[in-house]
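Given as structure tokens, the chain that follows is alone and in the form predicted on its own.
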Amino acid sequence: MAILLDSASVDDAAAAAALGFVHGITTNPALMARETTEPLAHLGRLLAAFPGGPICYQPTRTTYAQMNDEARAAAALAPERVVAKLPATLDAIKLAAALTDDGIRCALTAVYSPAQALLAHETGCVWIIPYVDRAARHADGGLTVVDSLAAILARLQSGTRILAASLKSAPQVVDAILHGAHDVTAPLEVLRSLPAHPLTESAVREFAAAWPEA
């Protein structure tokens, strides 16, 4: 089980590293565009701000050749840490197979179907990444998608893991895990909300009242 930060912010990366329970980072082109016009250089800054664990880097372009060049350049920055994050399209799946053969770890993102999960398994991807909240706003349903992905990976006895993304609240994080996600990624504010519970807060107030400051 791993909890990851979903952000391309260097400040978020440093804050997540300080939490002690965050094990990596996921980014995407939209998140990168908010932070930089030089995504590969910015990846280097994220690697420095978050000194341990995987960082999933998604190429900003979509043709096979462009994705190939950018994914290989990203992986070269930290081969043991960078995971090439690719959309679950035919060209990207072909690229995942080639990159995996060359020792570069890959994840398929925007995965919504068991067929896509099957191909991720066949190409040796370490993760599939469903967008849970986005799916919940459409007919398939977010947790139904996670259920179906978990079922086919279990049937295959696959080493590919489900990394649930597009999680907007602490309950969504927990529900994704209960429905079969192995790992989760969420924005910093969601990660910070995980310990929150009104009964915990009332207990802390009672403890503090028992020992008033002098």
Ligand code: E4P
Given for the second form:
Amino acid sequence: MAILLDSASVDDAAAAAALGFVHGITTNPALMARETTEPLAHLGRLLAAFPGGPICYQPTRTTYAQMNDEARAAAALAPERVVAKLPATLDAIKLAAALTDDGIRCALTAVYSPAQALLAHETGCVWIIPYVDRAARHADGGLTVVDSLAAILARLQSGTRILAASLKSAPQVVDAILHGAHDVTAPLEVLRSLPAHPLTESAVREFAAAWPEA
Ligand code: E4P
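So that was the form predicted on its own. Now I'd like the form predicted in complex with the ligand, please.
Let us now look at the entire complex, which starts with that chain.
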């Protein structure tokens, strides 16, 4: 299992690196737009702020040619670390096949159906990224989507992994794993909340009270 940070903030990236349990970063064009008008230069800053592990970069433009140029430029910045994150459309799946052939790792994002997972498997994507909380707000149901993706990838004995995203709380992170996600990505505040439990906190207060400051 791997835990990733879902953010394009350089401060968040540095804070996540310091946590010691964060494996990499996912960004998306909306997160990027909050931080910068120069996404590729900003990717360079994220790579520096988070010194090891994958960074999933999603092109900000949407035609095949634009996504192709931007994904290749992003991957060229750090070929071992950048994963091209592409939405699960027909054009982007065609692009994932071409990039994978050229040795660029790809992830299919905004995944909501087993048919999309099938194509991620066929094109050699390293991850599919279902949006759990967004799905929960629609008829599909959030974790039902993860169930069906896990079932089809298991049936295919696929090397493609499920990276659950759009996770808004610690219980949602745990549920995603229990329903078959291999990995998770979440905002910094959700990652920081993972160990929180009132009984842990009261135990810590009790231990501290046993050793008052002199
Ligand atoms: C995943 O990589 C996305 O950045 C993200 O999790 C999308 O979902 P959200 O906007 O609901 O958080």
